[in-house]
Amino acid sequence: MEKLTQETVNFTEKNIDRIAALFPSAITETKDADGKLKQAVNFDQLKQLLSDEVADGDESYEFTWVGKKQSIIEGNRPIRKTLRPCKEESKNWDTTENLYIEGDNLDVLKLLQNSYLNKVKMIYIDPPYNTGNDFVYRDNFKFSKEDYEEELGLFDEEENRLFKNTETSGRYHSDWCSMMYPRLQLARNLLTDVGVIFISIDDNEVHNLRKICDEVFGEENFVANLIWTNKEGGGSSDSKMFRLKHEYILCYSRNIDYIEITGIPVGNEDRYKLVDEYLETRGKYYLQKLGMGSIQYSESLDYPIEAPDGTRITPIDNNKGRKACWRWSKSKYEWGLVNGYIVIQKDRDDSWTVYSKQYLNCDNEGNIITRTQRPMGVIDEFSSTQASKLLYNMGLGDQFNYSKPIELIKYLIKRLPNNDIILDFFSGSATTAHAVMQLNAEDGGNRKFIMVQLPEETDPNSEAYKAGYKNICEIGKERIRRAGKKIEEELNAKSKEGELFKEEEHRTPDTGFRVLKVDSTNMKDVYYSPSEYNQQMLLDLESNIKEDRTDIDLLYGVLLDWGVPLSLPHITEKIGGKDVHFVNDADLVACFEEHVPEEVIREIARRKPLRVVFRDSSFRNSPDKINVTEIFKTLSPETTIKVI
C-alpha cells in the first residue's frame, strides 16, 4: 500500500528524468548527503551528444545575474509544507470555487503544482516595480556573515521574508532577478496549453523582466508588450526628464500556436442603420461602394453589371470617370447578388451606383459573426484614480495605495475566451478577483479565481492599521467581502426591475472564497527523517501526525499530495461510527480514524472512490493491509489506496 509523500514535486528530479529518456548514456549515479545512490547527469557527456561544437566561455549569449543559479535551484527543491484550511475567514466555504491562499507565493506554487498542473487559463501578477522603495522577498539563499553584516537591518536571522530593495544595494536587480525567476518558472507550469501570463512592470525593471520571461517562456511565445497609459492628470510626479503617464503589461503564452486574443466590439456600430429581411440572423446593415479606385487595380476585377434598367455599369462609371475595378471578384459578386448582398440603385446624379450590403451580425462570405477588432497594443484607458475611488466608495480608500482599476483587468480578461481559472499571486488588494466577480456579473461566466498573498504585516501608524487590520491579506479579503456583497445587492435590484433576461435563471455568481493558509506539513519530522532517531524513540512515538492537526487539515494535505483540485466541494458522513470525507462525491474518499472497523472499508468499497486514503495507523498490522487491498480488488478493483 503506497504512502503519500506529503512534500512538493522535487523538479530536479523530474528534470533528469526527462534527459534520461533523451540520452540514456549522459546519466550516472553519485551518492546524496546520506550516503545513498541517487541518479545524476554527467553533463560532459550530454554536451558531447548535442553537439561537437559547445558554446562554452565568454561569447555566448546569455542571461545572468548574481544568484541565478541559486534561484533556480531554490525553484527547483522541494518543500515539506502543507496548506491548512481556515473556515471561519471564508465566504460560502461548502459551495465556492475560488481560493484565497496566504503565505509566500514561491511555497504556495510549488504546492499547487500537482493540483493544478497545466489547469490554469491566465495569470495575472503585479509584482514589486523594484523603484529603490519596494520591498521585494528574500529566499532561501545562503549568506557568509559578512553578506549578512552588509544586508544588517534588511533581512533578519529570524528569515522574515521582506527586505527593502534600495538603489545603493550592490545586488538590487539581482535580487530582483532571484526573487521573479524561480516564481515564473512554477507559475509557466500550471498555465494551460491556451493559457497566457499578463504582468505589469514599469522602466526600472521591463527590461529585466523581457530576458527573465524570454528564458522561461521562450522567446516564439512572446505576445506583446502592452503599453497601459494611466490616465493621471500630468504623469508621475517621480518621473525625471519627461513626465511619464504609462505603464508596461508582458503577455506571454505557454504556447503561442494554441492561443487566441480576442477582440473587442467596433465602436462605431451606430453606423449600421438599415434593415432588411435577414435581420434576425445578419442584423442591421449599411452600404458600401463596390467600386474601388486604380490604386490596386486588377484586370480580372473589371467587368461590366447590368443595371435594373439592362444597361451596363462598370467600374469605372462608379468612379467618375477614372481607371478603376470591383472589389469583389464575378463570382463572388453573382453569389452576393443571389444572396440579398447587393443594391444597385441611382444616386443623386441618376447615374447607377453598385453597393455591398456590411451587416453587423455577418461577413461577406456569408458567416455569422461577432464583429470585432483587434485589440490595440496601447490601452488608454483606466486609471488608478478609478481604483482608488472604488477603494473609498468601499471604505477601504485608505487602506491600500496603488492598486490597479479593475477595469484593466476585466480588460485583460476578455481578451481570452472561455476563461477558466485565474491565478494572482502577487495579489495585494484582491482586484483580480474583484474583477473576476464583476466580469461574471455582467456576462454570465463562470471563471475562478485563486489569489496568492504573502501576510506581510501593516506600519502600525497606518491607516489600515489603525482600522484594525494587522496585514494585506486581511484587506484583500475584506475587499472581497464587500465587493460580492455589492455585486450580488446589484443583481438582485436588477432581478426584481426585470432587467434580467426572463428566460434565463437568475443566478447570482460565486462571490465567496476558501481561505486556506500555508504551514508546515502535517507529518511529524521523524516520519520522514527517521535517521535521526533510534528503534525505541520510534516505538515510542503514538502518531505520525501532528496533535494540532484536524481531519480537514489532513484531508487538504491530502488533496495537495495527490493533485486533486482545491475547490472540489466536500461533506463527512459517518459510517459505523467512523468519520469518513467525501470528495466530490467519489473522486477522492478519506478516513483518518483509527483502527477502521472491515464493515466501514467494505462501505467505502462499494461507493467505487477513484482514490481512498488512510492513516497508516488505521491498521493494526500486515494482514489487515493485506485484507484492505483484498476487499478493494472484490467490490472497487480500480480504487488507487494510499495511506499517509
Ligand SMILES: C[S@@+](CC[C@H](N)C(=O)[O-])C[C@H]1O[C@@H](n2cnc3c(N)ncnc32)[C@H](O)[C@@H]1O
Given for the second form:
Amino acid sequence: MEKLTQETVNFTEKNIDRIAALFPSAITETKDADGKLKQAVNFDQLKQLLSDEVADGDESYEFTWVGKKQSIIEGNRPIRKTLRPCKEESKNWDTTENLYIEGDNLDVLKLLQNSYLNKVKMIYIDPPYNTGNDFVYRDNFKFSKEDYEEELGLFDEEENRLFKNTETSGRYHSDWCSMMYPRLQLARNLLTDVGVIFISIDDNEVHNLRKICDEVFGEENFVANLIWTNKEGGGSSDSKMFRLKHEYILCYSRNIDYIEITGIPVGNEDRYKLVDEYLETRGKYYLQKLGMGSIQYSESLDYPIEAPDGTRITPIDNNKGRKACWRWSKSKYEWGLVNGYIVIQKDRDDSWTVYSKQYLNCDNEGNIITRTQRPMGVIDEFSSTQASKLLYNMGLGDQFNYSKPIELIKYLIKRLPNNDIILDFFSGSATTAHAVMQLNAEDGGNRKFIMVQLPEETDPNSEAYKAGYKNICEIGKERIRRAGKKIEEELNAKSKEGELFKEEEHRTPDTGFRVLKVDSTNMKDVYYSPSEYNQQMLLDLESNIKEDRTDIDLLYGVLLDWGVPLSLPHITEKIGGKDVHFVNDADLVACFEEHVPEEVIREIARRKPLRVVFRDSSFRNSPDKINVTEIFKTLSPETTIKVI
Ligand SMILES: C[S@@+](CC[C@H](N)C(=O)[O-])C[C@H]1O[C@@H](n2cnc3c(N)ncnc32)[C@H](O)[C@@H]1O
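Structure of the form predicted in complex with the ligand, please, following the form predicted alone?
After this comes the whole thing, all chains and molecules, with the earlier chain placed first.
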C-alpha cells in the first residue's frame, strides 16, 4: 500500500521528469547531500541538444558513473581482516582441496590476492542482475546505525552499512557499476594467463558490464557474448512486448592469445552414416571425393589411379573435364588403399570415382581422435525450472528461484582444457561446486572449486528459513554435502554392478570442502601514540594476538599473508612438548607457542622447511632472535624466517 507523504510537490523532481521525457539522453545520476543517488540533468548534454554549434568543453571516449573513482579507491584499499577456518562445518578437512568461503566477496578477493595470484583457470559468476531489489553492497557513507537498521536492517561486523538496492532507490546503474568494478579488477589478478571468466547477466546491465569488462580485461580480450536460451522457466510475461527467454554469458580472457575454447564432440553427427569392419575403432564414416576441384593444382598430386577393372582414373576424369588434382599424395593414397581408407566405385553415370573414407573417430593419418565442432554462440539447452526443481528435490527449499542449471555450468567448464581451480564469488546455492564435483565424477577430472558467498539472511517466509537455513551460506554448504553424498553413492552402485573400469574405481572425486569465514584481523591494534598507553594496555600488548584466536586461525592468517594456497594439507606434531604445524610437509612450518625452547627450534631447522614462522613475543629479547637466525643459518640456510 502506498504511503501518503503529506508533503507538497517537489517541483525540481517533476521538472527533471519532464526534461527526461523530452530529452532522455540529458538525464544522468548524481548524489544528494546525504550521499544517496538521485536523477539529475546533465546540463552540458542538454546545452548541446539545444544548440546547432558544438558546445564548449573537452570530449573524450570514456565510460564513467557517479562513484567510479571511489569504487577504484575501495578496491585498492587494504583491509585488516583474515579468514578463520571452521572445521566443524567442513567436510574431509584433512584431504579436501575445495574451499567454501563466507563473507563479502570484496574482502575475500582482497584476502586471496597473495595465495591465488595467477592461479585460477576459470571464474564463473552469476552476480545480481540489478532488477531493483537484488543486491547488497557496502559503502562508506556516514549514516547512523539506527537509521539504516530501520530502513535496511543490514550492517557488517564493523558497522559498515550494507546497502540494499531497493525498489525505492530505483535501478541505479551507478551503484551496480561501483559494486562490480573493483571486484572484477581484483578477480582478474587471480586468473592465470590461460584463464577465462564467464559472467551471467541479462538486459538490465549487459551493456554496462561489457564496458566495465572492456576496461578491466582489455577490449582485445573479449571472447564472446554468449546467449543462453532458458529451455523452460524464465521469460517475461508482458504480453505487449517480445517474450524474452534468453540471457547472456559474457566471456573475457586474461590473454586472448593463450586461450583455446574446446569444441563439442560431434558424436552422432548425421553425415557419418556408413559402417565397415573398422567400426569399433574408427567409428562410422562418410565418403568424400579424392578429386576436389577446389584444391590448388600441383603436379605431384596429379597421378593416375587404377580402378578395380584396370581402368586408369585421373583427377580430371573425376572433375568433369576441368584440370584438377587429388587431395592426397601418391604415397598417402597407397597407404590409404592398403589400410582401408580408400573406396573406388562407379557413380550413377557409370564412371569410376575415387573416395576417401572420413571416419568419425579417426583422422586421415590413422590416429584415433574425438572429432569436435566449434561451439555455437547460442546455448539452446538446459532449464532454470529444472535447476529450481533439483534444489527443491534435494530438500533445500524454495529460496533459489534464480539458481543456474548444473548442466549449463558443466557445459562452460568443458569449454576449457584442464581447468583446475574454478572460482565462483557469487556462489548462491553453490551450483558451480555441484557442477565441478559432478563433472569430475563423469570424466575423472581433478578440478577444484572455491565458492564465495555472503551470509545473506534467507527470507523468513521461505521454506528454507523454516527448515532451519538462516542464511544462504547454510544452504550452499548443505547442497555440497548432499550432492557429494549422492555422487559417491552413485559411483559405489556402479562399481558394485561392475560398470566401472578398474582404474575408475579409484577415482572417487573430492567431495569435501574447507569452510573459512571472513573476520577481523588476528592481530591486536597496536597503533597507539605513546601518550595513549596505560598500564593495562601495556599488559595486553605483551601478546599482539587477539585472545580468541587459535593456532589454526593464526596458521591460515600466515598462509594468506605469505601467499600459500589454503588447500594444502597440514598436520600438527608435538616437538619437545610444543605444538608445531607442518603445511604440505615442510612448505611452511609454524610454531605459535610462547617461549619456544632452543631444542625445538633446532629440530624444526633440521626438517629444512621452505618457510618458518614464530610468534614475535615468544622471543624475550633480540639476542634470542639473533640466536634463531644463527641456528637456521647453520642447519637450513635456505629457510625464510618470519614472525607474527
Ligand atoms: C544470482 S545469485 C547466484 C546464484 C547461483 N549462480 C546459483 O546457481 O545458485 C547471486 C548471489 O550472490 C550473492 N552476493 C551478492 N552480493 C555478494 C557479495 N558482496 N559477496 C558475496 N556474495 C554476494 C547473493 O547473496 C546471491 O546468493
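Just so we're on the same page, rigid core means the largest C-alpha set that superposes within 1.5 Å between forms. Owing to the predicted nature of the structure, the values given are computational and were not obtained by experimental measurement. Positions refer to the first chain, counted from 1.
In a rigid-core overlay of the protein, E630 has its C-alpha displaced by under 2 Å between these two forms. Once the cores line up, the CA of G377 ends up less than 2 angstroms apart between these two forms. Relative to the superposed core, P304 undergoes a C-alpha shift of no less than 2 Å between these two forms.
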